[in-house]
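Presented as structure tokens, the chain that follows is alone, the form predicted alone.
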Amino acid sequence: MKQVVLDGSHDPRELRNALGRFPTGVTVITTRTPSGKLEGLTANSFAALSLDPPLVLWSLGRKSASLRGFVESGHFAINVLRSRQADISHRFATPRENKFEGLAHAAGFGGSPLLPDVLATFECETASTVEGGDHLLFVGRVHRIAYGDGEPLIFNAGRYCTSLPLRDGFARSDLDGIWDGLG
């Protein structure tokens, strides 16, 4: 295993190196913002924040030509990916004018656009936001959600990558046990 000290003389790539070896979704964040322009931009920072409220969170970075209108909408959109939408995650991973010229999309909560045919929807309005060094961290309370069932889009080391499920006995008792100490 490597180590590396974070000196102020090390290189930042051994961080998102190391970061990167925490496997996480793959979620589309839209907006509408208030002059009616629609952004988006891939993220794997989503994470649950709690359930009573319904809370959510992501972080964004501060040098994203799209801050600006995430912070100002009050609003936003978290579309989770399926294992076959590695071409969603680039095409808004990617700078471009609009992201979703020619792609289908409703209107969410606030205006924000909801992706056809994703793992999950969480509809929001943003309830904070956080200093985090070089990035802005948006809690958003969730107001609306959808689901079904399918193959997660997960993005480990780099690289774009699909879950093999283990034996489920373990991980069923460990998931109920976590989620019923929640409440």
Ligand SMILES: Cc1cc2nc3c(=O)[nH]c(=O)nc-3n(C[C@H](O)[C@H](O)[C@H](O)COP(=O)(O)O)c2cc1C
Second form
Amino acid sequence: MKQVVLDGSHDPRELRNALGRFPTGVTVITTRTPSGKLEGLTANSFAALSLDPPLVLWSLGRKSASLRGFVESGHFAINVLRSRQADISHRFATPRENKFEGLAHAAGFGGSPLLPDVLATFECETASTVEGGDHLLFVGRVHRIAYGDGEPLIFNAGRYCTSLPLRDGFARSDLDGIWDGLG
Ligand SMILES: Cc1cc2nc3c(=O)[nH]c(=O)nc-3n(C[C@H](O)[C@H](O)[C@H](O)COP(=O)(O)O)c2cc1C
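Same protein, different condition: the form predicted alone was shown, now please give the form predicted together with the named molecule.
The complete assembly is shown below, putting the previous chain first.
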């Protein structure tokens, strides 16, 4: 194991490398600003926060072009991508004036765009924002969800991957016990 002390003189890539050891799904988070502009970005900072009330969270880089739009709109939609949607992830991670050009979408809660054929969607109202260093943390109250079956897109060690269930892993029924049936 490589050990690094984060004392200010460290290489910033080291923290990224360590964080990259924690695989995540990939989402596109969208909103419609009060002036009607559609904004969206690829984000893997999405996480569950609370079941009751239903809350989720994610963080947005302070330098992001869409920061103001997300703060002013007061709502957002989380679109969880499928393994075959790496092209959509790339599109929304690349700055451009209109990331939605030529892409079908529907209006969700507050007008936040919902992308077609994704694995799951969470339509949220912004409950609070929290300063988080070079990012702004958004906490969302979930108003509507939708989900299907299929393979998620995974981001691991800086690469897009797919998931493979462990053949000799714990039985689903064991995990259901731990998560009280909600896992
Ligand atoms: C897999 C992946 C995950 C990302 N996660 C985040 C994230 O959680 N928060 C964030 O601010 N940017 C994240 N980014 C970077 C943004 O998608 C990218 O900087 C985007 O262009 C920002 O939107 P903007 O063009 O509106 O500034 C991620 C990029 C990738 C490829």
